[in-house]
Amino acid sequence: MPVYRDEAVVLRTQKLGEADRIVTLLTRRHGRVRAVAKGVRRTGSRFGSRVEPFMHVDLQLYEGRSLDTVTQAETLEPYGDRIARDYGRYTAGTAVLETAERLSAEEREPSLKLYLLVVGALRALAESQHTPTLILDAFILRAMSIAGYEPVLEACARCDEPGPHRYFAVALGGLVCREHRPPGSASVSPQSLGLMGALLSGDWSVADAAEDRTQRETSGLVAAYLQWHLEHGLRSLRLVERQ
C-alpha cells in the first residue's frame, strides 16, 4: 500500500469496533481524508489523544481502498486542550470544524486555502485573540468566499447597482437594491454591513469595536447565508453562544 505523510486538522471522530476510531481529517496536501486510527481507544494507545477533534498533527498514513490507516501521529499544536476549556470557544470551534467538513465535500480534493483558514481559526480561538463568535463569523465568510460564495456587499447582487443598499437576500448572494428586493429579505444596518466587510478583510480593529447588537445581527446574517448555500443546517450552530 502507498505510504504518505501530511499535516492535518482532525475534524471529527467516530467509534469503529471495540478499540479503533475513524478520523475525518482536513490535510494540507490531500484535502479531506477519512482514515482508521487503530487501537486509539485503548488506555495504552501510542497516539490516541493526538487524533481527537481540534488537534493539529503531522501524520503518516497508508492508503487503503476505502479508508486510509494512520500509522504515526505527532502533535504540531494541541489546540483541543485550550479550546475545550471554555464553552464559548468550544462551540465556536465545533462549528468551524463542521463548516470545514461540509465545504470540503469531495474527498482528496486539495484546498490549501481552506486548510490554512481552519488552522488560523483554531489558533485564534485557542489564544483567545478575539470574541469566539467574531472568529467563527470571519471563518465562515472567508470559507464561503474560498468555496465561491463570497457575499456581495458593495452593489446589488441582482443588477449590480452600486450601494450602499439596505437589504440582504441570502438566496441572491448578498445586498440587493429596493427595486430587486425579494420577499423575506433582511433589513441590515450600516454597522452590520461594516462588520461583515471587516470580517472578510481581516480588519480586526473595526470588528473588535463592534457593539454587541451589531455582532448579533451580523452573526444571524452569516449563519443564514451559510445554511442556505449548504442546503442543510449545521447542528453545531445551534449551540454557539451569542453575545
Second form
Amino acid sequence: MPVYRDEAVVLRTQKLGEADRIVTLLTRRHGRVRAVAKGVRRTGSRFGSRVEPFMHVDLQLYEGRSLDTVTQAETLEPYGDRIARDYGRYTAGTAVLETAERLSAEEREPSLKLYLLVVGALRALAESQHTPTLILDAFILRAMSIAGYEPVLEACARCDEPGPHRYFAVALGGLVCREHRPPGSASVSPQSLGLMGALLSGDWSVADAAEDRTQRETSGLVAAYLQWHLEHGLRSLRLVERQ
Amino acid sequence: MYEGPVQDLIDELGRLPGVGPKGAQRIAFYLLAADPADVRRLVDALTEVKDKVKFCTICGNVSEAGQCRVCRDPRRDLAVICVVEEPKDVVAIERTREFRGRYHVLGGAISPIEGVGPDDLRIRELMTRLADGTVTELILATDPNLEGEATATYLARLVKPMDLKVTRLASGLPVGGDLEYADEVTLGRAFEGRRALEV
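Same protein, the form predicted together with its partner chain this time rather than the form predicted on its own?
In what comes next, the whole complex appears, and the chain from above leads the way.
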C-alpha cells in the first residue's frame, strides 16, 4: 500500500530543512501518522494553508519507511482560520490538539472515536458554540474515557459505595468516600461534580449555565486528572486563556 | 567512530539545524581537506559573530552597536512600527523598499504546543515603546501561518485600548501562481481583500 488516501486533522507541524514541514496527523483510518509536506513553507506552495494545525483535510499520502509524504491535499473544513481569529479559542484548541496527540500513543493505531471527537471539538470551537474552556474540558474528559480513564463520579472509586461523595482523588480515578480518601485529596463542590457529569454526557444546557467559579474549579480538576494520567505535563495547558 | 578531534567536529556540526549525521561527516571531511586559511576565516567569522553581534536595545533586531542601523537612521518614520517575528523578516521587508518606519522583532510567535506564550516574546518591550504616544500605526507582519495569525490577534486585542491604527499585512494570491492551485483560505482572503481596479 504505497499510496493511500485518508481524512485527517493536522495536530502539529515542525519545520524541516529549507522549506518543508513534518506534519503530525490524526487520520480517520490510520490513526496518528507523521508525514512530510514538501515545499509547504514557500509562499507559492500548492498546499498553502491546508496542512496547518486545526485543518480538517482529505489527503493522499505516499507511505515511507519512517515518514510518509503528503502528495495531495484538499480542505474539508478550514477550522484553523476561524480558530486563530480568537485568542481564547486558539489556546483552548491547541490544548485539544496536544491532548489528542498524547492520548494516541501508538503511531498507525486507528482510533476512530478519538478522531471524531477531535473533529467535533474543533467544529464547536470554530463555530463558537460554547465557551472555549468548556469545550476543552468536555473534550479532555471524553478523550480520557475513550483511552480507558473515565473518572468515576457516581460512586467511591475504591469501595464502590454509591455517592454523592465530596472528595476527588486523581490518583484513584475519581470520587472517593470519606473513609478511603487519601491525604491531600481535593474537596469538590456538588456544582462542579454536576458540571463534570454534564460535560461527559454532553448535557450542554447544564454546562453552559454553570457559574464561572464552578467552571474554574472543574477546569482545575480536569487538568490535574489529565496530567496525572499522561505522566508528563501538557505544555499548552498552562497557556490556555481562562475567562 | 572516528578518532578524537574528527569525531568531536562531526558531533558539533551534527547539532546544527538541518544537518544530519551524514551531512556532518561530509562537512567535517571537507574542512579537513580544505586550505588552512579558509578554515581560519570560518573560525574568525564564527568567533566574531558571537563577540560583536548584539541585539538592538530598541527593536530587538541583530546589530553591531547598541542600536541597529534602522533605529539609528533619523530619516525613518517614528510614527509607524512594523512587528515581525524574526530578524530575517526585517531583511525581507527592507528588500521591498516600501516601508520607511521602524521595526519591532518579537523573537518568535505564540505557540502553546511548543510552550511559547506571550511572556516569552518581546511584547512587554513593544508596549513600552507604544506608551509615549509617538507611534500612531502598528503594522502586524507576523508570518501568515496559524501561530503568526494568533500572535497578530493577541497583539491587536492588547493594543485596542491605545487608540492606534492597527493593520495586518494582506494575504492573497502569490504573483506568478495559478488560481486553481490556491487553497480555500488564501483564495477566501484574496476575495475579502480585493480592491477596485483603477484604469
